[in-house]
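Here's a solo chain for you in structure tokens, the form predicted on its own.
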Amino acid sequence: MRQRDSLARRLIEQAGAEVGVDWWDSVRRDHAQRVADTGLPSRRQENWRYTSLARLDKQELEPARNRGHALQAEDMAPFGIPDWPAERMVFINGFFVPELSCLPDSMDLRVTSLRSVDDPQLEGFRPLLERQFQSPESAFAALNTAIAVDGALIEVAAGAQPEHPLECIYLTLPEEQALACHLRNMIILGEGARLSLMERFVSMGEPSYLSNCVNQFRLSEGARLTHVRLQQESSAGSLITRTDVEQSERSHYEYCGIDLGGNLVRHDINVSLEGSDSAASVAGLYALDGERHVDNHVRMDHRSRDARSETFFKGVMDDRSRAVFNGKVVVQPGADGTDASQTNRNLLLSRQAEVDTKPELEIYADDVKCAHGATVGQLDEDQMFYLRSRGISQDDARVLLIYAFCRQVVDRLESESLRDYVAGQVLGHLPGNQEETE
């Protein structure tokens, strides 16, 4: 038996008691058995070809328990974003913490935690919780279904446009044992509804852990979701995330993800454009140093006429870090009028850094407009020379060029306050600039 198969079985066996909802417990048992039978993904599977789980194999992970905490409101101050008012959900080691959260008081925006919801409310999310993850490549999503007991449940009423964004902070605190945290987030937007959502993955100290998060978004006709993700995990932390988006007619999904931390990070984004005239824009930036490994997999599934999608990712790799990007556009039969593009641009700052990039198109319809491309390069020596000739030091010139390369993604953020904050976090993370911003 492979060690990672043993890890999967151990996590399932130690997961704890059933939740007490018959249909949900049945779904959990089915997925637990599936993971126990198939184990976790290996590099023999094409979608995991460039990402090894050897780092997880070495950890003695224990399922996180809701043991409480000693944090006060002031302890959350370092995570505040100046001049950016937002409602807030805080999760610590995988469990919702109401005393550190600030939930909206509105029937148009209903926010609660999975662990505290009653059975009638849970019924509305049943189709999402019953989603089957049968592929061996989806083993972490199946593991999440089998184990997760907490997460964010969000419903936006038809036509509602909440005044403030909603921020979900997933905070990991050190424990004696390396933890495995599992969160299930489900968001439903009614017809014509609007929502701005920000997810933040952070830690205090340098704990070792696995965080396994599944997001499921359902956008009704004409709904619009703006989704921002800022990942600043511990340098010893592993983060496996899956985001599934179902879009109806004229709905719009806009995503901007920034990866700055973590030891092993994987994010699968699956967007299904099921309604005509729907649109999706997925952009990301990964800035890596040390021996970090970040893997982004994006699938745009065009299933209806006249839908538009854009995938735009940039990466900066230094030291011995490694990045993986796989973008795939699938145009199903009958999805005429599809307009899709993919772009992946990478900057390597050392000889030991590596990126594996693989944009793909799979087209089964006529009258479509699809394009893709990927580049891998180094800093432009002519640009460096120009900056040096203006009296700028070599280190500062290097930071300026890298920062300019990154800003094309950061500038997609609509809020000026949020854009300035994220830009500062990116700038502080760039090679040669960490000490100046600490």
Contents of the next structure:
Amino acid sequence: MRQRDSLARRLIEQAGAEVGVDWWDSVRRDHAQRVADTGLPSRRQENWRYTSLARLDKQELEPARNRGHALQAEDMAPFGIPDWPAERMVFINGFFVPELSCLPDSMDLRVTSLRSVDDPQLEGFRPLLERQFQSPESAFAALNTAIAVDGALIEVAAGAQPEHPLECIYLTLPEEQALACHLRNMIILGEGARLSLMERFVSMGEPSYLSNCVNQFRLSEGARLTHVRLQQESSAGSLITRTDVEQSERSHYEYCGIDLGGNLVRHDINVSLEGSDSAASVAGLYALDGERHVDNHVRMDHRSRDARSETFFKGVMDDRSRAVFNGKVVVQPGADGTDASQTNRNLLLSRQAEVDTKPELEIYADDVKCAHGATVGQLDEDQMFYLRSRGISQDDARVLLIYAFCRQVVDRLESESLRDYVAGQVLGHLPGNQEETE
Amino acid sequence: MLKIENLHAEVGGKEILKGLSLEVAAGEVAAIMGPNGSGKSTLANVLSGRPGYEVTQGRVSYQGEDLLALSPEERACAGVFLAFQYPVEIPGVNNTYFLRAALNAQRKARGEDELDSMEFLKLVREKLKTLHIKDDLLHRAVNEGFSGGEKKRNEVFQMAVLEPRLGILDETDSGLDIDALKIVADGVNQLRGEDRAFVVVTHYQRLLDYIVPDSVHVLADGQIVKSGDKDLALKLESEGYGWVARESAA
Ligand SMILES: Nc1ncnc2c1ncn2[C@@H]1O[C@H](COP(=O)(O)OP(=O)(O)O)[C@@H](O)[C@H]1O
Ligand SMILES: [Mg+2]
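Please move on to the form predicted in complex with its partner chain, as the form predicted on its own is already shown.
Shown next: the complete complex, the earlier chain at its head.
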């Protein structure tokens, strides 16, 4: 525990420098002090009960600095998605790289980086940057506020519907020292605006690092944000992310997150349904092997009338991997007409794999519809035999059934090109040669 | 083609097959009848290699090979096909995709070229047409939400595409109306030929009006207790199984 608290302190000290904007420096200092006081979360906190940060202790982390890189445009080719044109922001080791990015040139969709934003535009994001992360459980977000100097800033004008999706690629390259990268992404959608966002977490080689990213999305009335996340971090990389979504009336947030990589991964998704008749759908898939530990925490906060939310997560765990799912639906007083559902289904492929699943409901209103359920099971033997009895090998039958299980999440992706790509990534990742079950 | 000798098999520690012997020659259609619980499905499952069915004694040779030494998929690739009494639903796996994977796995095992999706679709459409089956089952997940009759039709359709050497039909006729019954019979009759054999498990003589068997066998309490020609089926239909049991006890 001590060692880890000193980690937070050391990162803050080393990152140190001021950004030169008074209010921003002030909020950075406050949060630095807060993290120094509380330290990083521990398993004594309910929200962190199943996820230990002990793995971070082994990494000699130091704060990432903007050191430049030697990549050419063609080095990014392996990350291309066929037939899927998109605007692109590339970040390497925690810093925006304009020369590898391809930014839109329009007033409808303003995309810039936190590091290069001018003061007047930054002012628009000030309420988000000044957001107070006070509880000890939010220490990573506080650390992010204290340290982060870069990230994506996106504004979509009222009524605008950009033609192409925006893709953010977070690439980590090996460095002599394990890096701690902090990105702060903020998106503001005007009334009736639309945006399709794709986040990708990738690496080259097998670097060891910690990325601690915070997303803050603000959706004005009638806005619609589609958010896809494809997480393929290095097996030695740790990723802590938090996505806070504030939704006004009639806005829609649709999330589809796929976790395939990483060593220690934690994602907190906090959706605040502040406006009536808003809707959120948060779906996720984790397909884990090796020693990976992936923890998804979803909180759906129904704060107004007639809002709908769906939380739908599926997971496949092989080898000695471990998954955690925690879904919480909170229906605040007065949030009548709430319609919320929550599902978590898990497939355990090995005896050493584990999952802790915990769907929770907290209801303070009367007229609500809430359904939840969680299951943990194994591959169905009758289905296996049926496939094999037709000539399909045991390994292929397993892959076919696991893939069928995963498809229910992948099929939610609207774009066919994206769906094909993600499906291919999932399929390529599935265990091909497992131990014999007979 | 198929020779079963003194077969003993257990399920869940309970002996179900108790010394069953049966021979089916190439070109032959053998009907197996018998009361509920006598072991008909157990026999079908043992022949196709279902895990959990343990053979404790006896031999099964198929085309001169030791069938029991093969895995389920190896048996399928060698031409054994089981039409299940209760086909399982497999949500998320498309029926066409599944069947092409199966056919190509078998072709590959036999050293034949795999079919691409266009070639496969052409083959599949032909089969559907000759069997008078509607093509909507191509687009659905394997057996998912299928009615009992649709599941049985899907089994026959798969058999038609995979063209097995030894087809085992486990009560494929149960619960079918007369039109569906004819589809099942067509499925068998169209494949029937000198180098193929069928084991048709049925409860009712009705199916045998359309698939005329070369031999009829009565399975009771884990053994074949009586064998005869198609007239035996007629007699069983009108007189029940009681007389066979009495005769074999005597
Ligand atoms: N999985 C199983 N576990 C235990 N007993 C079984 C199992 N399957 C079948 N049996 C038993 O084996 C006997 C024969 O069943 P089955 O072969 O299905 O008969 P049939 O198909 O002739 O009606 C029955 O007594 C049945 O209860
Ligand atoms: Mg039966």
